[in-house]
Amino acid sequence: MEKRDHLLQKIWLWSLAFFLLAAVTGLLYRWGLIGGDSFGLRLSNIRHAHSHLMFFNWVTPVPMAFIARSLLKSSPEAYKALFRPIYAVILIGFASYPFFLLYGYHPVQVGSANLPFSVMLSGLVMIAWYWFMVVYLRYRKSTDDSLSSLFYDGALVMLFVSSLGAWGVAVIQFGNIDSNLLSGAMTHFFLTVFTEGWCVLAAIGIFYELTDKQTSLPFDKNWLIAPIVLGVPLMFPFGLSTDLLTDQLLWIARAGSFLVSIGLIMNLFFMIRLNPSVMKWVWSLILILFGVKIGLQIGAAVLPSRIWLGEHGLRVLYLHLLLLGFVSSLYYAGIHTLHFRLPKIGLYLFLGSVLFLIVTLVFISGLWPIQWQPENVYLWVTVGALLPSIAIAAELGVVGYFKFK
């Protein structure tokens, strides 16, 4: 086995394990919302533990492993240099999990000191991001100037830019700055640039790397990424509460969303032309989900603000459509495209569970008529939150077994 495939498989196996833990934590949160026993944990802390484990140990190390695989094609000597920061991200991210679960963002009393361990460990995770970026820049010049490399470059730029928002949150907390607007802006700047920038661009880069076809573009390839990179940082006001959102901030968010939508639509049409011949129906389903995500994003740009900002369920639906429906499903398809002989049971179960979960979230999104909701709708939503855990466990078992064959 080539070193680059060995690295990707190891990171995939570890990340799956933490993805499973994140999914179970999300299930616990959903169970708590319908009145189930949350073991004395605050629901807000469970939500923070779920989201940060997803961010630190799933949607960061997996695309980093794909990027490392791309670099190792031309620089096999970089194996250890790339392996170490990715593992540091995983280890530190997992170390932060119990602190988020038990304390959230609140400090922990150690003797006479109050230490915000979750914030401190989050800072260490970002330092590990920078470590990976430095190694990437060192070996980037030896790779070809492909479309996937362009998107990997843009994804890492967005990861760096998103970290500035996270550092801003830390400065506000440590500096005791009393500004709800500034705190909310920094938080949602990080979340928006991380998810819409890093996650989406890295996923598109993986798609372009794995496609088995080549076609020419009628324009400069930078036009595929420039609107996204320029527009994503402007979209953060969509995450603010209505009492903090001004008309000026709303128009900035609309303009950013419109720019990003243009870039994503261009990529979607190009990706449809490049749809891989291996597992074509799986990739087609992922592109359909990508198209639905773009449709919701366009809706945020043109519809009255009360629809997007006033319906929490709609934003939950959108986030799951983005991170599970498009990004995570693309990771699965990528792994099974590269290792086509792996049994597909985990892949099919995951796709099915994600579709079921998304459908249940539509029922509580605020878009679905209340009179058409099924009975015990929140029980169905909880079942929807359970199914991905089963699917991830199946994939973990399959990959764990065949990895050592």
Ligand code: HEM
Second form
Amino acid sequence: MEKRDHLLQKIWLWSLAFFLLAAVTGLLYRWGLIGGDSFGLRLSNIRHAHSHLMFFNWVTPVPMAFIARSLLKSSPEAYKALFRPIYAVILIGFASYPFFLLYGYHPVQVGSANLPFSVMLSGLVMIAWYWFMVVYLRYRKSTDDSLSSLFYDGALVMLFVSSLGAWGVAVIQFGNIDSNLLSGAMTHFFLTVFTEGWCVLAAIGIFYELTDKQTSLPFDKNWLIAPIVLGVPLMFPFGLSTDLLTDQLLWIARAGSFLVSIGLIMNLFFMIRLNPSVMKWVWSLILILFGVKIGLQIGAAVLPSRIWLGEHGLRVLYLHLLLLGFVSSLYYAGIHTLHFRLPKIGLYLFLGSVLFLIVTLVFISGLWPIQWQPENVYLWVTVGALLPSIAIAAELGVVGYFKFK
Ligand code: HEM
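If the one shown is the form predicted alone, what is the structure of the form predicted together with protoporphyrin IX containing FE (HEM)?
Okay, now the whole complex, with that chain kicking things off.
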């Protein structure tokens, strides 16, 4: 087996295990909401533990492993140099999990000192990101100038830019700066650039890496990425609460979203043309989910804000459509395309569970008419939160048992 495949497989196995833990944590939140036992933990802390583990140990190491795999094609000697920072991200991310679960962002008393361990470990995770970026820059020169490399470059730039927002939050907290607007802006700058920039560009890069047969474009390939990179940092005001959002900020976010939508639509058309020949319907489903995500994004850019602003359920639906529906399913499809002989039961269960979860989130999105809601809607939402854990456990079993043979 090639060494570069070995790296991806190892990281995939570890990340799947943490994906399962993060999914079970999300399920615990839903269980607690419908009155189930949450073991004395605060629901807000459970949600923090869920979202941070998803970010640190799922949507960061997996694309990094795909990126490392592409670098190892031309620089096999970089194996250890690339492996170490990815492992560091996973290790530190996992170390932060109990602190988020027990204390959220609050400091922990150790002797006479109050130490915000979750914030400190989040800072360390970002330093491990920088470590990966430095290694990437060192070996990037020897790779080709393919479309996927361009998107990997852009994704890592976005990861760096997003981290500036996270440092900003820390500075505001430790500097005792009393501004809700500034702290909200920094938080949502990080969240938006991380999800819409890093996660989306890396996912598109993986798609191009697996499908691009050096197709020629009728225009410069930079046009596929430039509107996204320019627009994403402008979109953060969409996340601000209604009391902080001014008309100017809203227009900036609309303009950013419009720009990003143009870039994504161009990519979607191109991706439809490239649609891989193996597992055609799986890839088509992923492109449909991508199209729905773009549709919602265009909606936010052009529809009156009273329809969607401040709808927490809609935000949760959008985030999961993007990060679970499009991004996570794409990782699964990528792994199963590269290892085509691996049994597909885990993949199919996962896709089914994701679609079910997304449908249940539509019911509580705030846009669905109450009179059309099914009976016991929160019970269905909880079942929706349970199914992905079963599917991920099945994939873990398949991958562990068959060892990618
Ligand atoms: C695997 C299946 C998943 C389940 C069962 C799940 C479940 C949940 C639940 C129950 C919440 C709280 C919703 C609320 O506040 O009403 C939540 C929030 C969240 N989840 Fe997930 N989730 C899953 C996958 C993911 C993935 C893959 C990501 C990112 C990579 C993610 C990121 C988030 C974030 C960032 C929030 C906080 C949203 C907010 O409050 O603004 N989740 N999830």
